[in-house]
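Here you get one chain, nothing else, as structure tokens; it is the form predicted alone.
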Amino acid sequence: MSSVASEAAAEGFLTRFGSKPEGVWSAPGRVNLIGEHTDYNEGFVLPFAINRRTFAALGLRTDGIARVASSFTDEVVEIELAKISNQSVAGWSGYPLGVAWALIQAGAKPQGFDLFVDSNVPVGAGLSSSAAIECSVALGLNDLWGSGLAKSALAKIGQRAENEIVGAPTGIMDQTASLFGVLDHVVFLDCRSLVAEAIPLGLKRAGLEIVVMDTKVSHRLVDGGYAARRAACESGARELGVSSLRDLETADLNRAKQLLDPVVFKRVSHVVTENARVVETVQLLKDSGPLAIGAQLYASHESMRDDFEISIEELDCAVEVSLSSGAIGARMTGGGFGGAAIALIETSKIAALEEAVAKEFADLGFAKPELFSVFADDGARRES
């Protein structure tokens, strides 16, 4: 599959630019098993790279111009590298052009390039199609420009592109999962130290799969909801006298409740309890395997629904139907306000789950969801 998709990206490059690319690089989307909105609070997250990838075909130019094209639009965006800014770029091209800008800011010696992007990571589903673009392009430009940056530095490049050029105040989880993914493992990331540990997931051995339920309600992280949640977290940390919410334990929540505005307290409560759930989930995976983590997944969803208030009716519906269809656990995943939920479920029950979710969505008048299984895959790599 990967080689076919890589060849398709190279063909797309040839069609658009009239020459062959110098290489094709790919990076996966990600599912966050648990640990939502903890990353920018210096907490813990547990994502994994998925078997849906973005392919970046790249070729160098002899001038200082970048030309960016893709399989999902006829448009070719052309800009001088020196003129890339958050004012001069817009739309999806902001992700790859932002990466080029961030690499230059980090000291890379830039050269003009042509880029063709092809992807099978769903957009707007909370599976981090943006990080898949950023990481495939970062890996490719790092090679072609001879920058020699480590993957951990490239994760920061992707995050900076998203923060400063695209304007989405995201943390570093998505890029880290996309770059450091390992087959059949989750990535336990400490977002303060940026130390990442691969933890065996063991789904196949347990007869389980993870089903993504894309509600088709597209979320936009650059809209105000995400920024408002982040601002509340920073306000709570300030009022409680800590540098970030990572410094709080669940035992501190009683004191926090006395001191904080009720809405800010709810946001803080989610982050503090979510960090604890991530640590618990890692221990359960190590000790007992994936059959033991269902309660943590659902508790995470309840916290996002009630305390962080980022779920929507479609996500709640997908989660509840999953549990009534025999899922071990289920939760919304990603930034919220739309996107996807995941269900951890026995392979033998997937067909019934798909039927039940489709029926319930139809009965409630929701858009038709898309359901598909994913597995934990390897991270970003050079394909050709």
Ligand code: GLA
Given for the second form:
Amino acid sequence: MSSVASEAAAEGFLTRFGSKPEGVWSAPGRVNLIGEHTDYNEGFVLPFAINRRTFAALGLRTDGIARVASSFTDEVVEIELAKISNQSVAGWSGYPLGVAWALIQAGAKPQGFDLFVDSNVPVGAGLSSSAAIECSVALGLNDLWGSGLAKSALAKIGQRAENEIVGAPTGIMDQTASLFGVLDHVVFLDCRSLVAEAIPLGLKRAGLEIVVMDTKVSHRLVDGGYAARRAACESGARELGVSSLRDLETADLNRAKQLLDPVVFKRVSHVVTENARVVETVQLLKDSGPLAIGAQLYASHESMRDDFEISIEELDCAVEVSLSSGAIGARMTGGGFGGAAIALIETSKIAALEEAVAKEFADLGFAKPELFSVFADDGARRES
Ligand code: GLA
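Can you swap the form predicted alone for the form predicted in complex with alpha-D-galactopyranose (GLA)?
In what comes next, the whole complex appears, and the chain from above leads the way.
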């Protein structure tokens, strides 16, 4: 099945490299419904793949060289595969080249390649444009190099590229959502066992949509905030004598409060209560459908705002305006410090929401936000 977008990627490849690609692979961005900063604490997450995708057109070369190009810059980065390291690559090419590197580390038999990337996943909005690049390229190189790795292994390849070549200490959620997404389902992932279960979301039947509200405040996971939160979680776990915060229940928080520094306690408290909210949300979706999960979404936002302290004024504003516009629930989504919030809302209320958010942002002197609906889509696949 080849779409217009996948043909555009093949066309871009032809223009840049003068030949047709051997195939086009695509992978989606993701929205996290709930379960934030729980993945690297071996907890629970509930993301879904969205109907915004990255397309990777690939062709093999015989000289051990990788050339990467994209529709968003004129630059073509060229490097010998054997020379890829966190010192030798910088910028966006670190994602695809990092994937090639991680596949080689995992024992793949590498061959040079040309790559052209085209994408409609917004960058810096917290919708995992980076995981979409990683997963489309990982799937493509896995096929062309005959590596035969399963999707769960490819998720780890993407994460390793991001951790070790790009230098962002992120967890496994984004790559899993991008690879394992299922139309109209959320992906319930246990980040300890890495067992993923697709749970029906049922938005259409309930007359609901999920609106992404991109604040246009760009978030960067290589900046210090994300790593600092991760370090606080690790120190909290160490002081409480557990291997990860996954091992704590809400009943343990009293003891944690006595033992921990107040800031570390707040970080721990977010993770422990967030894990509980993910489990509750899954149960509510199964029992009653998406109309029932509003309180969990907002409680998650409050916890990120007050305890994990990763929200910003623009995200708080988008969430509050959503609720006063009649949303079932709303929360910031993704790593934080910028990016997007989501509102779960009846279709008939979206126009009023858009107007109210635009007005409030303008009144407060914030950048003009961008709002668009997304649906839960299928994960990464070969397009042609
Ligand atoms: C980013 C990271 C994920 C996850 C989220 C926060 O998206 O890439 O691994 O930690 O932040 O939930």
